[in-house]
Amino acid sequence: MKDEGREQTLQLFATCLIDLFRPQAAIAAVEVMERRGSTVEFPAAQTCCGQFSYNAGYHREAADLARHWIAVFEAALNNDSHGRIVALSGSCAAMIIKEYPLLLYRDALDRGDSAVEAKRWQERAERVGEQVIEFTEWLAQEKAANLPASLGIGVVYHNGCHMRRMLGITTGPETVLQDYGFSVVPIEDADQCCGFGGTYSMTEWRVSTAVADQKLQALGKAREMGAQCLTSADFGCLGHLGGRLSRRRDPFPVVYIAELIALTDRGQLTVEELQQMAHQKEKS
């Protein structure tokens, strides 16, 4: 059943890291929007932001990219002008709020068009952005009724760098796991990457595991702390640390926001869950 809220139409951006490693946040993020009284759609059409292409230097690449990107969600947003577009990825939001305009304004004047189209692209690529909306920063003006006091389980969140510095969000996801009856842990030098940096974390792997290890001997004094779960709202940090667990043989829940705020409404949401869900990660 849905809870009541203010019904809109919402255009999910799942991030390309998601679609292929965890679609099932996705759908958890869905179930979110919609029993929050929201209609979700899936521009089926919708590829990577460029991200990836753009921090490695390929930025031709990365602005191919953005054209489509931009195309895609013009169209499902279809002159709405109270839509939104969900992303469920800090950096991807970032990326396309505060990168793409320089970026296609940029890549236009290389290709020899002209300054006018040049700032047409620009103008578009703005636009966009201002109907993009974070997850977390979308779910903290959207909550449900009859919010749980205490759910008697730790966590810790992990802030993505881009989130953090490019969008500004620091608190809030925090703030929203407090109202979900979540006790946030903290943890030693929350400020500080977790080594993952996209291709970065390919090509300059040795000083990423050891960014990414340093993060997780801090998890490890959070753990004694009482802390039982790792979440975040950037799947790239989630996924890096998360691989870094496992590669110890360390079952530790490490879990993406929407499906504990997905578990959470169904009054699902126990230690022995996430022990479970942890478990059946390493079996996978």
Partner chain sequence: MAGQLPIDSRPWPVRRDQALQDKTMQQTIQFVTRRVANAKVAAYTAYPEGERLRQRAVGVKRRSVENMEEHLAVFAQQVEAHGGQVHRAKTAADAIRTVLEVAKNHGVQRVIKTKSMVTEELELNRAFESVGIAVRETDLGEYIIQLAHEKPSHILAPAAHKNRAQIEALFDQDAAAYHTEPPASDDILALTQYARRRLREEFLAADMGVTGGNFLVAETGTLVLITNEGNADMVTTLPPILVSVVGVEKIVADWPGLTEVIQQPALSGVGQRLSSYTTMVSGTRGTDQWEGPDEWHVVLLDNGRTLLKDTPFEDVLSCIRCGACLNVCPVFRQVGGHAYGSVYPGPIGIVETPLLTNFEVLPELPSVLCTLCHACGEACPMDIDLPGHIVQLRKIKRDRHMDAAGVTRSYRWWARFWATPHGYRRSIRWARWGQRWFVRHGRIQSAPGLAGGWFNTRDMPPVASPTFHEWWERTRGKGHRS
The other form holds:
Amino acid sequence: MKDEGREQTLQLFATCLIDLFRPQAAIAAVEVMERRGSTVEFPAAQTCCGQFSYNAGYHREAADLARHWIAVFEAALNNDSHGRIVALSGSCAAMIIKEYPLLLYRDALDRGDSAVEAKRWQERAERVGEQVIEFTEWLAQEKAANLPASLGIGVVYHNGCHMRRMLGITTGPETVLQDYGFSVVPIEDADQCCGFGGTYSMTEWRVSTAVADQKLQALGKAREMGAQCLTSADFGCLGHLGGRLSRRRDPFPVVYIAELIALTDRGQLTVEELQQMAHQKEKS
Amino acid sequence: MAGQLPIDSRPWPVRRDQALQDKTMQQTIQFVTRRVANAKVAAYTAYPEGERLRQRAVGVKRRSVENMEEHLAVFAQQVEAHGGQVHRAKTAADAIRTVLEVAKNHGVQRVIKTKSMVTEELELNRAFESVGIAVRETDLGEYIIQLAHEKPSHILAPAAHKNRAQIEALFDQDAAAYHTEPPASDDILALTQYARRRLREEFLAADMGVTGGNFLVAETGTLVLITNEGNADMVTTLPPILVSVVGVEKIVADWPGLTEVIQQPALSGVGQRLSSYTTMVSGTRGTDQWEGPDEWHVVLLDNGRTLLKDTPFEDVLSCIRCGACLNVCPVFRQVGGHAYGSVYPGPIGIVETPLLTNFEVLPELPSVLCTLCHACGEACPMDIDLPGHIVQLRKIKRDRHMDAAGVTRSYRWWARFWATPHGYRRSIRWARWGQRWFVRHGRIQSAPGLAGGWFNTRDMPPVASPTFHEWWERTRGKGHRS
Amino acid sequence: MIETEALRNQFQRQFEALGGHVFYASNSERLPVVLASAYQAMVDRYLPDGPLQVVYWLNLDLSVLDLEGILGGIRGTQCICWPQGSRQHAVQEKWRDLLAESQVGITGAAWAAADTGSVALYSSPSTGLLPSLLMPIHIILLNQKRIQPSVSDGLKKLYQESETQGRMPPLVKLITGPSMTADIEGQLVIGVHGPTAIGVVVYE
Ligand code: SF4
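Mind sharing the form predicted in complex with its partner chain? What's above is the form predicted on its own.
Whole complex next, starting from this chain.
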């Protein structure tokens, strides 16, 4: 399958958070994908996967967003069953792959649709879900031609909870980072949540922040062990931890994983560059 | 009929803030939960059979719950054939009445107890004390919190929130009250030795023992108790009257089933292949027998449990109270058990409390104590879909209009806008216009409405210019295609 | 037989991993010597001072073992044989106090499980659980033939026996390590209510 892949067309699902708050992450992802010979398409009608609403119990609302999402990407795939949708978030990918089918099935019944109609929605969701792949998973399948030797840059990789537990992606992203010459610095309680939890971070901000601070405490130890940057394949977690660091006036670089890979591809990755990226918001 | 659970009636923000400020509690809870969670992982790694056993145990529990009523009838028959008596209690009040009656019939003055979540659920100690019967918890952790007049903060480690200095103070007080030698120091060994000495007197003097139960075996009429301390053995062998109060869901159909599940509480709860003591009671003592009770009463408690039968939440009845879901929960690790306000804390507590009581108490639990990280679902040895249930409970709350109107309105408008590309663009224009008042030093530092809470402790970058959508449109959009 | 030896070794590994002590008598002639040295080692380690009083019962195959003769010479040990049961309360209370004052319990066993390092005891007119519980030291005399591969096998054996007996023993207890707790600050402490030290003498 991979070999036809030289010419593969990838549909990009950027996610709402990256679209609004970290577009350079998606720009970097496009660069990485194109450099590896893929054609990238961006279905411009896409918005959000609806996970915020779903997790909060607002399933009617989430289903509206889910149906929109499915329509947009079905149209983009245009019946190509080999086409792939690359999602720039393990959490959103998990929402689509694991939650859409039952969500839409139940919602259809709740709205009074027939069981047949409900099943049809479920199957549509399952079909499109099978074509979704999380960005680092896609990247791991691409064997880069000339991998750099050690870059001498220590990174802490935070694996998002849904990526880990719903998609079952565990060490893959760290292996990718190592393949690309990063030294991955281990972090205590790596599998513990960052405390984000979607709107939980807003409604229960005290608890959410306490959980985040614990992650930052562990990060502090990793920094002593040489970590120079925090990265992840989920911008939800990164935005949360980065937002907390920013509030504490801590300039530690927080960078989306595709940005690291794009810089490595260009041979431009340096600690100074990382720090600059972290300070972009100050400059703007 | 909905069950009744005792609750801490202080509102959630009060419980939460107290927990977040209690640094002693946080330190101990962090340490204990991590130690046990790691021990569990290590135990499964070192025991290749473990995972296979676990999967079979899930099957046994599910099948046993499916035909619960049938098995309970067989259990009652068996126990009664071997000298015991079985009482069914629909509600907490029924169970209390039964237990007190047994005590009264025998003129009981001193009761000793093993650790049992069900008796916490009944607040049985209070009931005993209200009729002048002295009751003593014999599990070390329970003994400590009994002295402190507190509730357990963890289903397996009830005193996990207390440190040694606090415990020494409690023991000193107790020693003064009982005119006995206080502990030699706040050394953990010295504290434990004090408890051994003090509780030994109580064991030998008690005239009634009360236990919970980890499993009930229908086929043989057996009650299985699992402890590490050995207190359950004391309670079942020493006093002449034994009362076991057990939830109906603890039933296992037959003996082969028991052999499949018996290792699970220890394996997943503390990372041991079996706990130090597994005690099995299958009847009163025979003639010419030394030990064991003359009378044995088993009280089978429902208290809302059968409400869950034949619902999507039925798997909750497979819970073996191992505590694994508590130990891995990032929120539990921060706030400890008391913040939940329910006898059942942690992920299982936020699912079970509203379900058993039909949302009559603590309806906020599913919303305020979970980030949906799914760690509990991964840890639960009984494959209970805790994260899925938490989402469904939030949905039930929303469908029953239990959320604040403003919150509901926000979600509704949010979805209305973002379900179309046009609405999405419009919301971005508004956000850009609105954020001008909130940006400081290139960051948003405050905001109104649902999102406001975020900015109390965290920044956010302003909506980017261009967004990725806009960047794509400019660089790759229709006009730029060659 | 190789298999029995493998089981014994596995049982020993597990039981020792739990903090228990295992001693081995390769034939019945050696049992008195091994038991004496096991007893001496355990009391010297866990109860270096004070008088020693033992309450014991043995499985039928050891009914000729002269425990008073074997242990009497060690620090003036007193041995008391666990009597046949009685329902008289006065007698019971006397025995209970006697047990509570004793230092060592020596018992036989119904079976043991190699995979978990557990030992099973049943309560019957001639075999009691209290001598395994109230004293600081508990020593079990275990016939190697009684070691089952797994705790499931042991439980199956119990079940089959109960079918021939017509009922389960009213009390059964599996011991898998010493009495312990981690209830104070999550730190492990040995010997809360039950024994601080447990030892098994396996004999052929
Ligand atoms: S829900 Fe699962 S993990 Fe939690 S206590 Fe029950 S069995 Fe253990």
